[in-house]
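Next comes just one chain, in structure tokens: the form predicted on its own.
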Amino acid sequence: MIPAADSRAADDKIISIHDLKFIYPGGVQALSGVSLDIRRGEYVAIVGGNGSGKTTLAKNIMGLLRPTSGTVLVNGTAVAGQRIASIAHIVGYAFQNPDHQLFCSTVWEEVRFGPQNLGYPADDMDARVEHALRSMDLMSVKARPPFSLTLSERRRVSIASVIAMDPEVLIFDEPTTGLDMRESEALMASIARLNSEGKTVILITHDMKLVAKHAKRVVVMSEGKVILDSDPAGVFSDLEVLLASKLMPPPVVRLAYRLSTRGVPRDVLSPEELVLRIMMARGDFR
């Protein structure tokens, strides 16, 4: 495993995971000794194919699942033994399927439900709800039933419900599934804005195009283990590891890999960068 660069102080860790193992009822081992630190303000993508353990890891961080062994610390406190409501003050989780979160009669009530259950004062709650709705561009539908909305809108409602609780960490599980390109780009721009405002973002995905464009750090999982932890350039330069993890790199990455015998570096993340690297390899700037 390649360790990620670590220039920040140890007390900047908001999540610390040590030798985490998780076995589902029936004996399926989903996590096999995962150790990982995530620091405040990071934008981390946890990637892997189906069955790699990435969603199980996220649910252990949130406290929705409890470790078979090992430890998960959030803000220095073990998740095991805490109430989920206590963890929700720090870590917010947006499910892959937004319909698993939605149940209130209006969008406003849906987004208000979380902070209400966390005990925020009424005037503070309303301010939080309005901020969350504006963040996700949902004020125009605040009086509508959530299930009358499009998938993209329902997904934004589920994320607004998390934002309203103002957690330090936001976990997004496959947030663009089922969305078209325009909807995906708009949603990812909103997530990037939250990160720029200081939120720690954990993106759970197998979509490597999203990773190349947005993540600052990438944790690759396979068969319940972390097999690579690096910046995006370092991850995309290792095509064998990605394929072994059942991940399909974007076409531009695969093309750069094929051109590496002609002097093009493998750590290309965008078509624009590939064109520049090809020109440099050809000596067009001499």
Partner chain sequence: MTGFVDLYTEGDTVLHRMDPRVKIFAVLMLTLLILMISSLVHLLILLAFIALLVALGRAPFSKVSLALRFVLRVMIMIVILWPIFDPSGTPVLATLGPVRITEPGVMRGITNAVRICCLATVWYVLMFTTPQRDLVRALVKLGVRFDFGLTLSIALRFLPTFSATVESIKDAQRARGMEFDKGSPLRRSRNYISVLIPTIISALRTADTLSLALQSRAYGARRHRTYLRELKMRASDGVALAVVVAAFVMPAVAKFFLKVPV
Given for the second form:
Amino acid sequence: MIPAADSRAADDKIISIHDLKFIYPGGVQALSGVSLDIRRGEYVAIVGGNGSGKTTLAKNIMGLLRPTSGTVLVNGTAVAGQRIASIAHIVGYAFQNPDHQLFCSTVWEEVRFGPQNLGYPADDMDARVEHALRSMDLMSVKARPPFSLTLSERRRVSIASVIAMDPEVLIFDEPTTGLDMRESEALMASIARLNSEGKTVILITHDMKLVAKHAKRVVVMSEGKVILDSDPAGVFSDLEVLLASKLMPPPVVRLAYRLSTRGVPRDVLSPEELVLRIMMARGDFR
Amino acid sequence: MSTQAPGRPANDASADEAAPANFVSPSVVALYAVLTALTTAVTMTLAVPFPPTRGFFNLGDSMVFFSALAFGWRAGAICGGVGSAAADVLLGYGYFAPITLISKGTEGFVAGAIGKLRGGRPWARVLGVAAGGACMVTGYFVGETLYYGVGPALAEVPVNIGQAVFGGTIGLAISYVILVVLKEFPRIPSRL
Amino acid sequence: MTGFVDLYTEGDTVLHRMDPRVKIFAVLMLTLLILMISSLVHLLILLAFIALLVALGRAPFSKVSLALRFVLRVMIMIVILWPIFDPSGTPVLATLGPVRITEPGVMRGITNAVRICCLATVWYVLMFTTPQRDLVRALVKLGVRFDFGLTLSIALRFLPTFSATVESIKDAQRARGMEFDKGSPLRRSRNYISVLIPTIISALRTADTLSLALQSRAYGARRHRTYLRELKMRASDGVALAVVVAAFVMPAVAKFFLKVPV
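What's the form predicted in complex with the partner chain like, now that we've got the form predicted on its own?
Entire complex below, previous chain first.
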């Protein structure tokens, strides 16, 4: 009864993965039956130890790898029959190593490369590139060669070059590797802003502090399977599962866990919250 | 001074043997190893579909030209020749390696020698690539004639010319970009 | 997808245990022998012998057929094109305008195709049974300067790394909507440049740190150096050497001194 277009609009799942299995040509099974739905505008962290299948999963969403079995739907359409270039209209992927993307002689040209490939009209190209550079705070280096920038700047250039293609979904693969605390906080703030502007964000990481601070939903992977899918507080309260999947919750969570015998609740995510909870437990507010 | 320092090898008899080896410098070893590996890797993995014959170009020549134009004739000849010949050996046609060694080695040598003239002016580079490419095409023609006869050798000439043109264009473009980037690597010798 | 293949296959056969120097020498001798022989029958016998050696080395069929694909293409080309350019002799089989196909021409084409097959497969004996590091070690022991050998072995060590880097960079650029084999030749060159430049830069970063690593490990500190693993010739290596030399010398004597066609 309902027209197809309407049913798609009603269905707010931007990514829908069903029983995805992936075996590398060498015979290594990287994914063994992953099912996952991601809704429009979500901020999802995919966490797990090395070799748990996070990046393989992301590459399957991007179409860089094709499922051995199972399906991946992006915006309601199966990835299997599509060219990567057409998936790139919807999904943007910032690779872990920014140096694997950069090759142009100026930052401006670098950011323009993606939209040009996708055939976006030339008349609003400059505005598009400028918007992407501004959102990553890069206007001051737009005429410099990307290679001469710092790692933090290079990573922002690689992210800006993805943003310029204006995809609905942004995948960030370990975006804070090698950055110092201030740089990574600035970067995470930019990512949070993109999310508040309506972009769906998928963050691949094993930095639990980032997860505690930014993600609204956490998917824990281990040995090619999703073993936990919940909000950060829910995930961190399951210490055994986290340790089993080679992950260590942030210190504040572990401290709260220790203090739980003394009446402090376990679902604490930030130092401020912990202070508040301890004060409450001590009865400071009575 | 004549007493042996502890930990010296027992068979360390003469002073001559204890002297430092007159090896080429570590930065040259590192650079040549990396350029050679790059040439081999690109030759083996980056193939461009080539519609007319449904065959493949490989982009190995672009790395030979790049090595020559960025680091001079020595790098061009050694890394280009050895890197390309190694690809032949590893892919299982070692009998062809001597011909590749000579053809691509000459290609790199000539491109580097001419391309670095007058400090590597654009005309010198283009001339170097053209002359180097011509040497490669000729070398392969002679080699293939010896092995396969005139017919197959003639059939390969257009493919090799196409490969030289494509590789030359890309090698030229890359050499300009990388020479700018090289300033970021203080330990890589830019002039050999 | 053209990925990186290492032909060497683990194993514990006679050929795997043989001194790599002997194997290199044997391949060179057999190559000379192949180039010397001009009789199709003798070449076929030699090919059978080489096939026996490849089988002895337990080379996996999948890798052999992969390596043979290129050789087959060349062989077909030779068989078709050789007679067209070599019209000497009689009887004439066919005439097409100025082109004359003769029976000796066809025979010479086939002979040369088989010779190429021999030349290619004789290398498999070496490549399928010898790890790359042993090849380099043998070269150094045969008199190649140590620093050259080291350069070569570092290059081989980084080969799979760089091949993987190329693949990863290809993916990164595809995710930005780049399609390799679309558009004008100029656009295509730019597409390949977008892969090659990041590859080269990451390789140069490697070279930069590598030169430090070499210095910090006392590269070139002493002229005399010792080796952890020395190569040793065994009795079986001597036998193999004798067989190969005999296999070359006997036909050579027959051809050049006794004037017997081989």
